[in-house]
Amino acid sequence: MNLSEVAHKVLEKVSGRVSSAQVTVSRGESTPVSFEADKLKAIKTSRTVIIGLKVISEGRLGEAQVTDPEDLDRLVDMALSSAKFGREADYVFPNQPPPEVKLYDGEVAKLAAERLIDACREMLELVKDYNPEITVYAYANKWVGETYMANTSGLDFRGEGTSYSIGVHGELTREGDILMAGYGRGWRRAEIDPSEVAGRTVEKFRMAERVVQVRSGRMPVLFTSEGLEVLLLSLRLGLSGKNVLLGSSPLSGKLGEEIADPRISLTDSGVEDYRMGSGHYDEDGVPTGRTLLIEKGVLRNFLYDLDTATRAGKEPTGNTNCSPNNWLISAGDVPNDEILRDLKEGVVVYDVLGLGQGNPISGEFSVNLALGYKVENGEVVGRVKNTMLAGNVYEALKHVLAVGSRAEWVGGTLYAPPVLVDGLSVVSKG
């Protein structure tokens, strides 16, 4: 299938029937491998084709998708039909040059299924070497794809992309206690060390060998790079231009105001080489770029897609549905291995259950610690169980005690250091 031919065939079919149209044709091939309960469970290769069409007809937006290149007439009919009931759209799809960003690594395309299986086995064996009683789950996945985007404004772009990810997690049952811990990495290159991934998982189990009690009360909490998701969920909602336009964001009307500690700076970027959240364009054909959201605690910008930006009288930032691309949190000045040094008592957060409970749009959260540790006199002394953490994201960001000096990539789209926050509510049920 020639992606360019398909895209331009669709544009020909809507020519003269709409004021603006954009077609995105993408295809990809993925090879996921999974091990479950110490054994190889599945390995397969799947191929996908998606043809998406957006039209603006009589001032309203219509959208549709199909997966069969033979269904182009149906695609056009569905898009035109949806435009009759779509939201008003006072814009045309743009034609701007793409940014420079690397998304494709030929070495990923060369990865054989055997290599993926070997990576899983290596991680599994390393965890088992630490403790054979741990039930291990491992995965590896490679993806190779290409996208062609064209619109009635003259945009004509073809891009290639790859991704590679591996991870391992385990379950350990002891006297009715179930401990789950794991780690994974993903990006667009073939260079991930299975031993490093397994080592991070083993370290979490090692720190959890002792179970300790933590008192209930307000105390400092260290959010590791992985644990920062507790705070970032509310920020994603608050920094969405769509929520600002609707008036539901608590950050509405606060541009230029201090909303966080001066040690907090946050940038959205779609142009980080080989990162999972990077791309040349968003779904509306707006080029990606970098948007400074919080500068030394001061709110500077929101994220906008083309539709929301037009309605708000703002410039689009290249963020599909006003959602983040990659988020980069600036490192601080405290070495990561010293950030707990002066802490007499506190909690370290790696993972939680119930994220999204409470009222995330307002910043309120209340979560159970799935994997957390107690700190005494600057040292991690063991894992805590049956413990809840509660607070308000926006208040927490104003009470930062320290920001680590070394950031790392988490989940493929977040680059962040650990952040120590004061005065959160810890509730122990044990």
Given for the second form:
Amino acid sequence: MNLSEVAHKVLEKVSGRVSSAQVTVSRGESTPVSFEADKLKAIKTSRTVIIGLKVISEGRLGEAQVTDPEDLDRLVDMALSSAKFGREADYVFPNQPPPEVKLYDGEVAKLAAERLIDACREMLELVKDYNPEITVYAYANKWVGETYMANTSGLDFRGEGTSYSIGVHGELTREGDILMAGYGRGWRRAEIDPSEVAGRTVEKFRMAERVVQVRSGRMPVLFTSEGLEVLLLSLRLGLSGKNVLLGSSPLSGKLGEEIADPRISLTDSGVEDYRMGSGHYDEDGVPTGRTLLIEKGVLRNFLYDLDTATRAGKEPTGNTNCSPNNWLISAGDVPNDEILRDLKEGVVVYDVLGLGQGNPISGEFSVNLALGYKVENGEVVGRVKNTMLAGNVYEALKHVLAVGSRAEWVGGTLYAPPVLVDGLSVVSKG
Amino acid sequence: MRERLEEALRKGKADYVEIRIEEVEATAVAFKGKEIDTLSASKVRGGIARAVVRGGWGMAVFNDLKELSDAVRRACELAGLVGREETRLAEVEPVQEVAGAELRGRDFRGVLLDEKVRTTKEYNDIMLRHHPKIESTETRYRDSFRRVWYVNSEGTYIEDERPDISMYMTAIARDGDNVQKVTERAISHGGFETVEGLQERAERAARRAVELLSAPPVRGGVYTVVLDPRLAGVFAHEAFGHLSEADFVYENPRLKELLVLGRRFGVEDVTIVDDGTIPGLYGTIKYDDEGVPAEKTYLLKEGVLVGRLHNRETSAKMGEPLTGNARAQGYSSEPIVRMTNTYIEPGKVPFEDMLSGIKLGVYAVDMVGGQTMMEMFTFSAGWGYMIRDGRIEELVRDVVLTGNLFETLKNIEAVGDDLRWDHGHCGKGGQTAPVSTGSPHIRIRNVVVGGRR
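Form predicted on its own already given; the form predicted in complex with the partner chain follows:
Below is the whole assembly, all chains and molecules, this chain first.
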């Protein structure tokens, strides 16, 4: 199947029947390898095709998707009929040049399944070397794909992409206690060091060798780069231009105001080379770029897709659904390994349960520490269990004690340093 | 289709091969605030071939049906790379069945888009109009009609149709920085009647969201908690049900030891069951996605672990009976061990008696989500009421319960006589599945309740 041919066939079929239309045809192949309970369990390959069409007809938006290139008439019918009742749309799909960003690494395409198996096996063995009683789960996955985007304004773009990710987690069961911990990494290049990924997992188990009690009360909490998700979930909702327009974001009307400690700066970027959240265009054909959201604690901008930007009278930022591409949090001035030094008592957060169950847009959170540690006199002394952490993201952001001087990529789309926050509520059963 | 599938199957060189093809036509309508947010339609077709060679699994997913034979070949090759042991799958009687959907009500495929939009808008408007403090809403309608073709190398052939329809109505109330959100939903494998007549439910969501604005957050601490049936059903599903799924136990010797059948985990009053055969519930299936008929399976009987949920491989490897719980989200996913309809059997305690003797406690109602990690669980009630001296008192919000499953099962003090069902989706391993959960009211002592104060 020729993607360009399919896209142009669709545009021909809608020509004259709509005021604007955009087709996106994507094809890709992924190959996930999984190890379960210390053993190679399965290899899967997925070859997928999706053909999406957005049309604007008589000022209303219609959308449809099919998987079969034989179904193009159906695609057009579905899109046109949904446009009859669809959302009012006072714009046309744009035609702007793509930004510079690297998304493809030929080395990923060359990775054979055996190489993925080897990476998993190496991680597995390193975790077993530390403690053979840990039951190990590992994965490696590669993806190679291409996208063709064309619209009635003349956009005619073909993009290629790759991604590669590996990870390992372990499970250690003792009477009355089950510990799960792991680490994974992904980006668009073929180079990820399995020994470093395994080393991160081992480090978490090492710190958890002792289980300790923490008292209930207010205390400082260190969010590691991984643990920062607790704070970022609410910010993603709050910084969405759509939620701002609807009035449901607590940040509505606060542009120019100080919403966080001056050490906090946050930028959205779709143009970081080889990062998972990067891309040339968002779903509507708007080029991606960088958007400064929080500058030294001051709220500077929100994320806008084409529709929301049009309604709000703002510039679109190249963010599909007003959701983040990659987020970059600026590093601070305290060396990462000294950030706990002056802490008499506190908690370190890596992973939580129950995030987003409450009312995340309000900023309030109340989560269970799935993987967290207690700090005493500047040292991690052991893992804490049956402990809840609660607070409000917007209050927490104003009570920053320290920001680490070294940021790192986590989860493929976040570049962040560890952040120490004061006065969060810890409730422990013990 | 049958001939094509059987022909492709014959090209497979493996101990076992199966193919599942699905075709799904879906419509989605969403209102956010005053306006329609999305309206989209889709027609998606694809399939998955799975093969086992010497105990190793290979899988190939495809959208293009012309790749069918190639997918079988690739799945077999990949399985060959993986397998190092012997293939063990529990025996199952081959079946031949062509089943159609039983849409007794209004077939949503015949309902015009216009009516789907109007119905969704009506509920959305009811919530928006309810009170000036209702700042926003989100009302989502979705229907999908799924046709499934399944064939395996042991002679099973199944054709099935699975309609699915839902309406989610969320009211968001705001007072300054205080934002409260309440969702009501209707969901089934039935027809359009599922989403008709929900005006009162929409009103209720809006009313509750406004009430919660003035409710204080619960004070964090350790309480005796009474769970309403909806929340208790989620507890049974999240906290206990997932541990009963054999796929994470069967190759882990330590977990097998911990979760050995015959071990007592709870008090005598507690019996938990998974039953995929109950007509009309959302988790009900005739066959699972390995062609195994659904069953009723006791998980916890009078506090003792007596069974668990299996696919064909875990059943063979653990030497326990097949239960028909291998379910896949869609054509691109392999079946994994999932619950169907999971419930706590009703006991004898009337609700009024359950409250008596509680000096200070929390009555936790409704649920907005739950998550487990092994024996740790966290789930969030929609709201709650303080219980003082055996009486239900003020409304409170931000009621999040957390704990250790094994301790909590032993801390159940009373099981009510009022079983009620609820329907929703369960997520596991990146896949969601339709499930029902059920329970009467239950009372548990010593539960950690998170709060901001």
